[in-house]
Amino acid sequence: MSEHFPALQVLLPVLTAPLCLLLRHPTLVRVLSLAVTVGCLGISLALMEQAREVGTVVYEFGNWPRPLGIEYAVDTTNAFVLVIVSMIAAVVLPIGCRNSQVPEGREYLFYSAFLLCFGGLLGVAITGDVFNIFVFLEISSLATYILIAMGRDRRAIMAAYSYLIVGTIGATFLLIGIGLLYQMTGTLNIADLAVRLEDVKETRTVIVAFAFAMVGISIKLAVLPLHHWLPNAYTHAPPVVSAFLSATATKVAYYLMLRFIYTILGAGFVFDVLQFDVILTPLSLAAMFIGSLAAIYQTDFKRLLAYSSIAQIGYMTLGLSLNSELGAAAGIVHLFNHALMKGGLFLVAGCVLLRVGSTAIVDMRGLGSRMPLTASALVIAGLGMIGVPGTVGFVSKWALVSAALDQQAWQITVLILLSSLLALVYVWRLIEVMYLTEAPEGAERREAPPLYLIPTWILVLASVYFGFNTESTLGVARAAAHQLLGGAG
């Protein structure tokens, strides 16, 4: 059975999604969906262990060898992404579709869409075929539009529609890039594509293909200034959907950027010939500051978190733009660390919405006494966003600073530290509202239910645990970066 794990990783959620539509029984669908996410987490952990022991694990469908057949290829990098996506899904899915427009008795629609989104993201990460990347990306995107539209008010529908338009443009750009690469090489297999591109890399067609692919991926990743879909999508989606998407969707898009740059085209060509870092570095730095500044001025907690995500994406792309093994490792480890912190914070927003009925920051006055466990979770995850030692945020920023210093980029090091001060401002603003202001008169003092608190605290405590146990995250990220750069052209 273990030799079929790569196929089962994607088949389980994708095949279970239509099964949920047929079964329709709320409890049965819920249990089945949760079993699938837990099973996928177990499979991803097994694949991670296998990839670290024996190298790249290749699964050929129908035993057709590359480039004739379709294959899944699992190395340390995408195994790490598979673990992130599966872990977040397994933690947040038990909450279900509360705080959404899903009518009672129609919960199966939510679980079907969630599993399709989940399966699509896993497929993007695991496939060894560039056209399959596009197919799985569209599967996850179409399901994402549905999930966002399930938010509590009509603004969720508008946010989903806006994301649909922008996401379709991004997918079209990516498809054009893939088509141009196929025109030049006659193959869609990633490993074979990397070999055949060596003879035609500097042709105008390949350069245009790279430009189209990077724009398409950057839209999905919400790289500044292509980020405008993200704030509304994260703000108006149901809290569970916001937590899942913020922790997974942009991470998979970042993985795609890594794969195109390091595996397909090669870092030497992308950074030395095309000088992609000249574009990526200033955009990353701008995202770090603009995202954090925008977060400071928000009046809604979820919208604050959404703009904070734009800043965090800037940290990831900054690590990539440094064009070094340390920089790539810093970006990769931040995939995991940001997933824990931001997933936990969006679940905190769900707790607040459930009990307070609003995520407006002004309505969170006195939350420290009204919902002490929820407020404490916010503080701990918020400290991670700042980068306080003992949290995963510190691990990410230390790795990024180390990478910048290794390149003797002193100005970038200073800017990283200054951007952390901006994070301190918006986190302190939340702490001040929760602990230093009086609760509204007659406000109910009632904690969120365990169904919300347990997943929230799992992610929050994990953000502290992995802040100390860095070898299991930063060590894997360094191994992944070494493998990526070692295989680059």
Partner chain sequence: MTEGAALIDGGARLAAMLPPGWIMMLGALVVPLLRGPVRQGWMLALPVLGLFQMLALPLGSEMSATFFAYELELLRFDSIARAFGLVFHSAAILSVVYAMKNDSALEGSAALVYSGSAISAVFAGDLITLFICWELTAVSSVFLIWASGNERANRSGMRYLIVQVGSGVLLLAGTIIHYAETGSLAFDHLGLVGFGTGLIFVAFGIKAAFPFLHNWLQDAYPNATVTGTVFLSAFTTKLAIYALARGFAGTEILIPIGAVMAVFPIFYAVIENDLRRVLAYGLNNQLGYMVVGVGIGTEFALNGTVAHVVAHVIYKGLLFMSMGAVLYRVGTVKASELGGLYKSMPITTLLCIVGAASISAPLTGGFVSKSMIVSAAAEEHYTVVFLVLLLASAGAFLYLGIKVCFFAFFGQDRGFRVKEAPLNMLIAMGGAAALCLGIGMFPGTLYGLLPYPVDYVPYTVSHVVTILQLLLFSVLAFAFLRKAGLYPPELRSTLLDSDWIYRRMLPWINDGLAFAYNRAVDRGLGPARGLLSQVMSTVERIHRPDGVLGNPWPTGATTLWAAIMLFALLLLSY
Second form
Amino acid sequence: MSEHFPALQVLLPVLTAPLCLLLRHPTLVRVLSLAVTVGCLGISLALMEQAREVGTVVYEFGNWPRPLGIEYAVDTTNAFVLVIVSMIAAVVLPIGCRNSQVPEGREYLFYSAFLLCFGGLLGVAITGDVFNIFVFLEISSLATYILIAMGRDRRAIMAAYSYLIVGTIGATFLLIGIGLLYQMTGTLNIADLAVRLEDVKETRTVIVAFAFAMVGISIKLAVLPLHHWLPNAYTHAPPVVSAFLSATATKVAYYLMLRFIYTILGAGFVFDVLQFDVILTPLSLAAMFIGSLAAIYQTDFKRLLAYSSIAQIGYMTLGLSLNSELGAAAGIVHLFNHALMKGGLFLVAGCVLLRVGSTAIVDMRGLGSRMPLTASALVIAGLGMIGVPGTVGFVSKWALVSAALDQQAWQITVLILLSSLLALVYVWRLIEVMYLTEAPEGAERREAPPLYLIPTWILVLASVYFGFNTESTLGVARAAAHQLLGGAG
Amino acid sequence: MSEEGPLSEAPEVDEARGHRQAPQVDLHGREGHTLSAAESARIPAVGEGWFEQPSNINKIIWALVAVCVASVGADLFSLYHKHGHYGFQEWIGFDAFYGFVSCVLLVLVAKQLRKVSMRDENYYD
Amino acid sequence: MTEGAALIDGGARLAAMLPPGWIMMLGALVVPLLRGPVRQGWMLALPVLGLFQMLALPLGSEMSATFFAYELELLRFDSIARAFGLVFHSAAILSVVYAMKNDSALEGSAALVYSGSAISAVFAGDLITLFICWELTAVSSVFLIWASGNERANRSGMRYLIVQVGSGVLLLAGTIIHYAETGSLAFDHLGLVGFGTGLIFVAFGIKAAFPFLHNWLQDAYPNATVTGTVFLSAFTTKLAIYALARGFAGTEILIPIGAVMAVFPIFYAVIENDLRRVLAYGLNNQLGYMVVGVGIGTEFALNGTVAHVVAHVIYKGLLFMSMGAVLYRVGTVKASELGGLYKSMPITTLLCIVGAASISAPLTGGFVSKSMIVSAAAEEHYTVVFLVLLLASAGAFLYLGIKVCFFAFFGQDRGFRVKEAPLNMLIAMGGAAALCLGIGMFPGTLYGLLPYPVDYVPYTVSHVVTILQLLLFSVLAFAFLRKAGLYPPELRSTLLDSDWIYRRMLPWINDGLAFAYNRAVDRGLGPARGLLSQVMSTVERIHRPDGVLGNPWPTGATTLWAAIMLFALLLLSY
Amino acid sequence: MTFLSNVAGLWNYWAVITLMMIGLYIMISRGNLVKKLMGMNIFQVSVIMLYVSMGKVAGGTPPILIEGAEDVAYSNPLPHVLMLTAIVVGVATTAVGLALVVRVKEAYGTVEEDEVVAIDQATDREEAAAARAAEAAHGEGA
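Can you switch from the form predicted alone and show the form predicted in complex with the partner chain instead?
Up next: the whole complex, starting with the chain shown before.
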């Protein structure tokens, strides 16, 4: 059984999705999808264990050996991503599709879309075949467009449309890149590609392939100038979807970038020959500042979170652009940490939306007394965004700063700390509104239901717990980075 | 709490005896503990306490003086072996003298300090 | 009942795995969820449990955790830590009893976190752990001040927080530099050997209320709540003394610093009107002894310091408790408004007298502890310091003990007729008084807890008589000055202290600079300022939801950017 | 190789690039949501052609095994297979896109992006103005 875990990891949600369409019974579907996500979480944890033990777990479909067949290959890095994705899914899914346009009795559509999206993301992370990456990316993206369009506001539809156009361009660019790589090597298997590319690396075709693939992934990752699909999508999607996507979709894209740069093309080629960091570093820094500044001036809580995500993605790509093991580890650990914090914050937004009926910041006045548990969850997760010691945010910042210092990049260190101050500003704005202004008259004092609060607090408490227990996050991230950069697995 | 308010507003429960009830400042707004008339009656009136009688005060002071004299007397008549790290510690009544003088000096200096450093109560507000 | 017992048993096992102090910190988180007697019981159970847990640990226990690449030593259980841990736990228990009727959940949790973090700090074996606990004490304790809920306390609390957090920042900076210099994070003897340790020294000095760094103490403590001050008086400064004793024992500069500290607050104590502030000055003065003891640094002196910390925490707590009771019942602790309370609050009066006597009188804690430091100074031939400490002994006894007792409970009867302090306060005060007397009468137990072996005998006839002379003549001097009309009357006032520098002078300088700046701007720097404000407004304009960067672009624009980025990448690679 | 043979010999790539550019250009320049989708389709088709043309082996036959024949050059079948998947993905994307356009038309009454964006921005501005007004009102009240 356990040797089939890699296949089950993806097949379980992908096959359950159509089953949900057939079953239609709301409770049944809900329980089923919940069971599937929890099962996937268990599988991913088991895979993580296996990967830490044997280095890389390889699963060959139909026993066709590499490079003929499609294989799934799980090493520490993608095991970590699998854990992130399935953990967040298992935590947020119980909330379901409240606060969305889904009419009663048709919740099964939400669940099947969610499971497809979930399975697609897992597939992207787990597969060892580049074309398979494209297919799973599109599966998850198509489901994502549907999920976003389920938002309450009509702007959700337009947001989904924009994301569809932009996302398709991204995926197609990636497809072009993959095609060109295939043209040069005749293989689609990642491990095989890496070997065969050695001889033809410096050809123009490979360079063009790299450029297309990077731009394609950057769109999915929302690297600065290509990020404009993100704020609207996250703002108008149902809160659970925002929480899930912000915590997983961009993370998987980041994983892809790592995989392309480190495993397929090689860091030496990407950074020394192509000088990718010349573009990536300024874009990351710009994202950190523009994202945070834009967050400061937003009037809507969810949109504020979306812009802050752009800034946080800047931190991740900055870690990558440092081109070192420490930098990659900082990026990987921030995947996890940001997933916890931002997932928690979007769920807080869900609580607010449920009780207040809007996520406009002015409507959150006096939330500290109206919804004390929700407000305090926001504060704790917000402290994490700033990077206060004792939260996961601090772990990320610490990892990133020490990576920057390791490269003697003083100016970058200073900029990281400065941008943290900007985070302080927008978090403080929220605290001020919630605690230091009085509630509007007639506002009801009603805490969000446990269904919302429990997942929210699980993420928030986890963000504190992992602020202290760094071994299972930073330790794993360092091991993953070590393995990625070619150290002994 | 305002500085003047509670004191001037304190209810006079027993004017004849010069009693007044304190306002409750409390640990966070608990009900005040107003004394019952019986309780109030048990407490001596202003000026009637034992420690307020001038004669009693004089008794205390004389007792104090007596004890002081006795303590120095112990030195004087070498009733015990006086021991110290320094020679001056073994002088008769050194500690008594030092204690008295230093206290007087401290007070006098402090009075001067008051001229320099005293400001109105609400100086910083 | 059996279920309860099982629960307690399970809890105890869990607690046994935690470093001391953590039980209180973690338990404090539950406090807001509880109500009424359950909460009171819980709050009392935590420090008691913590005490038992600590006592169950064998000397030399260690506990560590990994934080990033650093090995944190969460627990280092040696005799000096044990002594501090013991007295901190006792202080926490007494303070909790004292605060039993305080039904503010926030204050209760803050007090427990504060006590717990101070205890954890004492057991910290490395500088990072120390820093974390250090900041935790700062952040948690400020709520005890803010809980007063008035404007004055709010501002005072903010000043307190800034100073305390500032101390923590210096500690962190010092730690980092020290680490860079030596590669060690261990919190052992540091000594003033470099810039890093210098910063750490100043950080400790702020919390220990060194002269000119002291004023947060007198500023904040009297503004805390009735029960909050009792907590505050026990931990922060003594934690700093512990840190100094651990890190800087034998650093000579501490001796003059301590000597000045022992004397100058007395002058203020004499003329200060707010009796809780008088006690705060007295606290500062007694810290001076401890700093001198650390500075001398011999085994005997360090023993004296630790012993004095133990005695001082208890009796100063007792004094703050009695003044708290007065404040609680009467509504003020201004000497100019109090008097004659012995009639209404006889038990409090008696206990306060015990506390005052405990500063130095024979048969009390202060007698057996403080004299060790004074003797150590003499043994090491610091003659001037010896005389200064002797003077401070007399002064402290008089102007802290006598003054506080006299003006609050005796003196001119102001007619206040109030109830005796509540039972729980009396119990707490009684417990503290019993400890004071117990330590004073049976010093062997205290001496047994000290870090080094003790062969000091406090009760020699010579010692008792000379101290009695000193103290009796202090009282005589007080009587004499009162009779002669030389004693300064109690006046309602504010005394200028070093806080004037940041509360008045800096604002003046700031205003002056701002004025000069504005003048300069009017004269020609206007364009520069205009540019700045223009930049700021531009930043806001483009990042606002309707600005270029704060607003999602249409899909076409993003597509264009994708093309541009592709082009840029290709260009770069060719 | 001369420039001319470059152009002529790689004509299939030029065709692909031209199609790709047309697709991209439509997506950038056209405001009509349906036209954008069509641009996207053209763009995707160009990629499909890229794959298919790279699978062609000069002189090769279609990749159907000929019994008994030796020395037969077959074209590479894999890109074709891959493109079957890509086509399915493309169709699905277009379907979702068109469905969204229908919903946009229902919700906004138009399928022109600039008009929809204008409506959205007006909504955003109203919300922002309401927020500012609420804040100002609160400021006065406090």
